[in-house]
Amino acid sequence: MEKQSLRAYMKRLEENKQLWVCDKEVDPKFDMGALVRKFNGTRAMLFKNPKGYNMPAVAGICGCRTRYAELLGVKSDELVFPITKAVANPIPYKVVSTGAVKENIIKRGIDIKKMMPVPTFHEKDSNPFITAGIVAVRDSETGKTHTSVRRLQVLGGNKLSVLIESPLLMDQVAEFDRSNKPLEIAVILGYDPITMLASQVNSQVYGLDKYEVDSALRGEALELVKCETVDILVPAHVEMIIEGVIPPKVREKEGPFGEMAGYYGGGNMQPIMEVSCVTHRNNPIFQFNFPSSSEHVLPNGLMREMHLYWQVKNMISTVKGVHLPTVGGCRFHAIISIKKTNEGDGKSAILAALASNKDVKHVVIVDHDVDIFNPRDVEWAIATRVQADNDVVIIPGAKGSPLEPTHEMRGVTAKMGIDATAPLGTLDGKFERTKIPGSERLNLKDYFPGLEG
């Protein structure tokens, strides 16, 4: 089905004036990223011209707010409830016998490198990475297919490196090592912002199969095909898949690479990938996003801020939404705001917050007339509705995220809570915004005809 795939997105964008296309040849080492990155991943660009390559790149397609809520029919403020909606009604997905993906079928002379624009991003990475892939496994115990994104080294040759830290990709691999067998493992690229929003489903939290997950998203099955090499379901209608197995055991080193929380990450044994096999469409398009931008942590993000809506709103009935900014990678920083019944829900609400997520590291309890996507906004009701001594929780030596730098023991983590609601009953006096009627009505354009953006 032609509409699960990127090149229909890519088309929706195209007629929407909102994917920019570069008929330049840009260099995959340090400029096509470095493009992308001007705009912090949010905007869609079409790389026609990859130097040394005749395959085009694509990268910003999963990284912008507005778009996922455009595709799910909501305000992008709202799009906790359609995500919440398919994570408890999951819809089947549907087996085929072929599909796009089948057009090309490699298995000899696989040679990654050679193959596709895969970029390098920063002075010190140590090698080009894949970092837009999905990487899928079966569930030994269930089943079901396990997706996620890891990041992909690019070694020589067949050879890839995964970065598995993620508890169940760790388990999967743990047992196979234990087994002295290998591990089957197939790598989805070129898909559209559904696929990507499914991928981050907490599978271990809620027990679903990502790719129904998938279906009740988009409200129709995902046509998955079977792999060539491995006994894996992957979407049928994606740009390519790369296939291959995690041989028990073995190790190479992984990085350093620039990770999501814009500094060096330190070398690592990691687990490879031995490719066996590389299916993909005619003239397929290479997928990428650059680390530590919107693309990178933002579809991660709107599934957190699920769980973290529902966590706070077990303890305070009337939370009106959650956020949680990219410039925190979608996990460190909170923003909520409540509307207020009574003195202590601001720090109730730090509580649940604080307890929904190990990597939650600080967070803002607003008033409901505050815009918890306007910084501006924000940084105000910090500025004008705050008592130090008062409003501000402080928890030392809590569990955070090894992804966090400023931690001195790894994993290991300050907490603070900031609670910026006003006094119980002042929003209709001393704490009232003030308005100017009509003022949303007001187009600058009309007064300011040359004005742009």
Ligand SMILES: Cc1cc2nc3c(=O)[nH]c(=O)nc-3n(C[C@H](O)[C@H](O)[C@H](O)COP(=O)(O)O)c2cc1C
The other form holds:
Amino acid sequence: MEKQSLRAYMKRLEENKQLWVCDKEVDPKFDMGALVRKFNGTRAMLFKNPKGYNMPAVAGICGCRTRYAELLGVKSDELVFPITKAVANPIPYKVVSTGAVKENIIKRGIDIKKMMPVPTFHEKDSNPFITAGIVAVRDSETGKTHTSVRRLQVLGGNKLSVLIESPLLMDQVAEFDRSNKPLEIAVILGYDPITMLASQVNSQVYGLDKYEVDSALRGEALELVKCETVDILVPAHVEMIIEGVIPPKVREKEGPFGEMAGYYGGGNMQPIMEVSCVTHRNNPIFQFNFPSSSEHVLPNGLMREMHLYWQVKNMISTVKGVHLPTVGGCRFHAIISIKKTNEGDGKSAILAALASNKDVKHVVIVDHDVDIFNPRDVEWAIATRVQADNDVVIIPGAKGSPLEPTHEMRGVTAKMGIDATAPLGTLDGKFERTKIPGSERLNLKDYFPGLEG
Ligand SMILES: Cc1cc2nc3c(=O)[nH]c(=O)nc-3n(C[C@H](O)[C@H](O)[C@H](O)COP(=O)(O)O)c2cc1C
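Hand over the structure of the form predicted together with the named molecule; the form predicted on its own is what we had up.
The complete assembly is shown below, putting the previous chain first.
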């Protein structure tokens, strides 16, 4: 079904004038990434002419909240609900005999650096990195496919290294090390935002087959095909699949690489992948994202928001919305709005949010009249509704994110909550916001016709 392809999604973007197309030659070393970063990965950009390659490259496909909302048919502050529905009601995928991704099958002479325009992003990055690859592995016990994005360092020839930081895949690699067997994997490239979003479900918490979540999110069975050289199912209509194995007990230095918090990280020994086959569509499009841009943190953040919402809801049933802003990597900062019904609700929401996940470091609780997606509105609430001696809660020495750069001991952090809610019952009294009747219907362009933007 071609409508499950990146190309179908790009066509839709093009029709809505949301795809920026660059015909000029652009160097994959630094320049391609630099252009994507200018908009923090929120704009879809097609580079038709990466320097030295015949293959176009696209980025910014999965970095925009409003485009996820359009795809899932809700407003952008309601994304929690369709995502929850898909996670709670996964639907079966469909295995088909072939698909466009099989149009070309390459098993010999594989040299990833020569085959595709893999970008080098930062000055001190050790190598080019594939940043958008969704790694698929099959759980030998359950048969379920596990997908997750992992950065892949291009080491030369058919060799990549894989950065694996979450428990399920880490355990699987350790198990194959112990039994001295190669772990089969496939890397999916050139997919639409739904496949990206589904890959970000936390399997530790939900234990799902992510292809079934993908199917539920798109409202129809995702079509899958078998790989050529490994026993793994992959989406049939994507641009490219890189197949291979993680050999047991082999490690190579990975990084340095510009990471989440905007600093260099990596430099540790990590598993490698030996590529056995590349299949791709005719005239394939290489997909990448800029590390730590919105396209990196938002898909994961949307899943985190779903989890956070229900954790807070468990404590405060009148929670209105949660937001993990991209500036905090969609994990370090949380903004939560509640409709207060008890005086202690603000503090209880702080407790629930800080305990929901090790990565949430600072949380601000606001009333339901504050727009949690507008940083100015949130700052206004902090400015006008906070008394620091009563409203700031600090928890020293809690479990934190290993990616957090300020800690003295890796993985240990102070956490802070700010209760920026007004005292109960005062939103229509002392803390009633000023309003201008009818201001929403005034369109500036009607009054200042020459106005741009
Ligand atoms: C663009 C992008 C890049 C990512 N890079 C990595 C990575 O290099 N290593 C890693 O362990 N997780 C990375 N992640 C996070 C995992 O893909 C994510 O935590 C996923 O949900 C893990 O799935 P699991 O909890 O089922 O293992 C990345 C996520 C995105 C969206």
